[in-house]
Amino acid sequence: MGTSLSGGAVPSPGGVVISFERMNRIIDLDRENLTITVEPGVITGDLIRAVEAENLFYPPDPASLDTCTIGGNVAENAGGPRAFKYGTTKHYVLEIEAVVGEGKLLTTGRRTKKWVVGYDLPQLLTGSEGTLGLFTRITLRLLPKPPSTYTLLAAFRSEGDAARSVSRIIANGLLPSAMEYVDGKCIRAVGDEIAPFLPKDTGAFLLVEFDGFGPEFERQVERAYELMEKEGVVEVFVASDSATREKLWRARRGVLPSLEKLGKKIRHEDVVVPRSRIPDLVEYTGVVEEETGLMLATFGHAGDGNIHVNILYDEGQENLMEEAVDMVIEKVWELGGTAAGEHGIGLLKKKHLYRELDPLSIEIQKGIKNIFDPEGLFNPGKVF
């Protein structure tokens, strides 16, 4: 809980924190209709394991899945590695019960796959960062569990080779369930403790996962390997069993904790660019490093173009860090991207919201906020 990377869960001065930690029940798991109803304090990883025990599947899988909650995921519209194929949290929210306004209880949505009676308020509440109400019950849709999964971890000599492989794979009509990018600085931070199998000259790696069944599924795996070979891949590690897949995924999920152990402060920027422009963004981080003297480490969901740019700095370098942030965001906009992909606006990105959205859009959103929360009680000081 409280895993927000944009300050969304940090209380304003004088604010009151409401914890949903004890509202952690799975209320109903409906196998026949592929839905699950939960309280907001359910840990995401616990939900995923509960539905997989029933041979079902809940795709959203943020990196913090063993500590973050479903309520927080809905509030932030969390994504994760599988978002490329399966979408983000908003694609699975069917019904929300929430406390809004002056203590009124709102239930909106339906536990059906289709629903168009009135405005889609569940989608409006999803991603609202706690500014419109307090979630008390959430119904999510599920999928049948894919019968087979193959994971490829491909080591490349350079970050550019890895980034170009992303576009090559997608341009050839392949649809991985996840496609993760990790640069050389992150690899060095992870080190031999987590990823001893990586070749010493690895400059970046892609973790590409496919799920499905039948010959066509297996052909996609083979084709991905062939395409990465054309970009100078050094070595490819393949896993089809859960133990080996977990070993490969540790190399990706261990990145952020490993960066945090370097003893630096970290500003996490959660940007998105068109997939074809990932190489341009990765190359530009080197320019930012040269001008600011700071280290920029990048990883993220390459299939979505969602790259997490991590700016590492020391006490007293806050101005340089802010300069680096502004340079990165300006480049992202130049490349046709957006300043926030899945971590929300919170406290840290408010100035970017005012530059990315036009004044009318902001005026409408503030009007919506006033309808749901006329007293300004819900997560004050966030987003706007």
Ligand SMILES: Cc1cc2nc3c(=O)[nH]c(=O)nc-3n(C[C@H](O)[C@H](O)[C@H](O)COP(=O)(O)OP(=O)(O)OC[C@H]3O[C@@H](n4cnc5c(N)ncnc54)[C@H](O)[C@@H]3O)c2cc1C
The other form holds:
Amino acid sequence: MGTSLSGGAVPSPGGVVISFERMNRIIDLDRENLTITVEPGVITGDLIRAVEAENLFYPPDPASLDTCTIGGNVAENAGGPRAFKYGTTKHYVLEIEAVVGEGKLLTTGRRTKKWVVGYDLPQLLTGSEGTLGLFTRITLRLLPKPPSTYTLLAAFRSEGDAARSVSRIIANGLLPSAMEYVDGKCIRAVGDEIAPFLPKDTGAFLLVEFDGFGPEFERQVERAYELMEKEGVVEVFVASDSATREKLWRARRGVLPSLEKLGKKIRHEDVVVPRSRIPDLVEYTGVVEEETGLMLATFGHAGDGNIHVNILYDEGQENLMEEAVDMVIEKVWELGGTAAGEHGIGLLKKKHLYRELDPLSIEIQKGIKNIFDPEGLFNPGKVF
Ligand SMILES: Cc1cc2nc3c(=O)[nH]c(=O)nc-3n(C[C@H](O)[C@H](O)[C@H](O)COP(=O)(O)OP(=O)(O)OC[C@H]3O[C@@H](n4cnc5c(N)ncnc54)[C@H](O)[C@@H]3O)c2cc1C
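Same protein, different condition: the form predicted alone was shown, now please give the form predicted in complex with the named molecule.
Now the full complex is given, and it begins with the chain already shown.
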């Protein structure tokens, strides 16, 4: 709750903040039909743990999972490390109950595996950033829990070696459940806090996780090892038990909270490039650093090409920060990417939206907003 990185939850002057904190009940867990129905204030990590206790699986796992809510995840179409194999929140939303314009209660979607009766309004509401209505109940699809998980944290000498390993793993037909990247600048700034076990000369690391079972599962893990060795991996840390896995994941999930403690302001950009272009993007952040004198630290969901570019700056350096943002976004478009992968547009990224979308698509989207919210009450000033 309130973890949006695009200013989505920042109220506009004269507005009212609605908290879903106390609407945090799991209403129904249907084991036979693999669905769960919840109130929007359920903390994502609590939902994941509740379904895993039943040997079931809810894949979307934003790194903020212990503080964000399912309502916020649906509103932002949140992703997470496991999106590479399992997709984002929208792939799990079946039915939504929402309060829409004029206080009407809309229930849309079906709890069945398939549904094509009319336009897919649940998918339209997913990612609507609180601008089309207030979700009051959500039904999500579940999967059976994968029997085994195997986690590798591979330390590389350079960012290029790590980024090239991502492309190699994908090009060789492997399907990890997660493939996360952290660059050398993050490691130098906060490595001692989040991953003290890393070799001193680590220039970047990848966290690669596989889930499944049987010989095919083992073959994939071994092949990933071989491919990373070819790219000059320095050391690989392995976890097959939950305590060690937690230690390795802390190295990834702890990056942003630790960067935030450095006493700098941070602008979070959340770009996506074709995965083969990650090395170009990472290299270009060095050009931006030279030009602006600011530090750009990158990490994120490399398997999806979704790299979080964090621009660190001080009070009074806002213009330089904006210059760095513009340079990064221009480069991303040049590489065939998009300005926002999972953090939404909110307040901060409206400029990107107006430049990335064509006028007709903006006009249609504004028309949709007007149908759902003719009085303009829901999250005013966000997205458009
Ligand atoms: C350390 C950290 C790591 C993060 N990692 C990830 C990540 O890996 N992947 C990712 O996708 N994001 C990530 N985020 C961003 C953020 O956690 C997600 O966008 C999350 O989905 C927001 O959930 P929230 O409950 O905090 O929503 P809030 O921030 O409270 O709200 C976000 C938006 O959702 C709307 N909203 C909330 N509840 C409802 C509702 N019931 N009905 C309608 N609209 C609603 C709000 O109006 C707002 O526009 C991270 C953030 C942090 C701080």
